[in-house]
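Only one chain is given next, in structure tokens, and it is the form predicted on its own.
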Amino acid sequence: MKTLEIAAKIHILDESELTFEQKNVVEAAKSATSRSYSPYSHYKVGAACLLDNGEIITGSNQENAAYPSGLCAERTAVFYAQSRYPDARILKLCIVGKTASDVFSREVCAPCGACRQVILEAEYRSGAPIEILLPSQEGIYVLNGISTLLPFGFTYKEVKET
């Protein structure tokens, strides 16, 4: 039997350690929570993408009574960024959540499996990892690419070969 051990390297920064760009994308994601439509879960999620052209694109979760017809904040932001600026690379992506009492989550608001796959595709399209920021009460978790959370994701290359 063989064993494969997968380790993740995640930096946890204090807000004072963030760069100007990181602070801007975190604030944009926090602001995006106010545009969430979440009458069912009562969990507001905001996401913000910083593009290589300097634009910050935001998204929020949009729920629907015909579950699972809604869309997560990060997919809303990534898809909008790619449709509006198809040649721009996403440099940073921040995801934040707010509870029903309108308080930012104590824990990180990590992307679901579908969002992880969409982020991986965005990285594949641009040929570079996306820095992912996940604020929490402990600090801001900073990941260098989605492979930290999705080590066995698949891309167009694998799908094309089948």
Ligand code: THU
Contents of the next structure:
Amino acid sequence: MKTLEIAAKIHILDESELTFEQKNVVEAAKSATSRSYSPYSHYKVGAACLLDNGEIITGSNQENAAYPSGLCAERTAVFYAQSRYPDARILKLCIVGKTASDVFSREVCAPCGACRQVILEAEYRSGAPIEILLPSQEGIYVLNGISTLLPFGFTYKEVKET
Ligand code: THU
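Let me have the form predicted together with this ligand next, following on from the form predicted on its own.
Everything in the complex follows now, all chains and molecules, and the chain you saw is the first one.
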């Protein structure tokens, strides 16, 4: 028997340790929570993507009375970024959640499975890992690419003919 062990490295930074660019993307995600449409869960999620053209694109969760028709904040942001600037690369992505009492969640707002898959595709498009920033009360979790959260992800290399 062979055993394959998968290790994940997550750095937890204090706000004072963030770069100027990281700070900007975190602030943009935080302010995007105010544009969430979440009358059902009352959980406001904001996301922000920093692109290689310098633009910061934000998104927020958009819920629907037919629950599965809603969309997470990070997918809203990633899809908007890609539809607005199809040739730009997404360098950084921040996701943050705010509870019904309007305070930022103590824990990180980790992307759901479907969002992880969409982020993986965005990395495939740009050919590089996307830095993911997840603020929490403990500090800002910094991940170098979605493979940290989605090892063995399914990508185009599995479907293309060789
Ligand atoms: N949500 C996000 O927008 N992003 C996540 O990473 C987790 C969950 C949204 C979906 C729904 O509107 C609300 O949070 C509660 O699940």
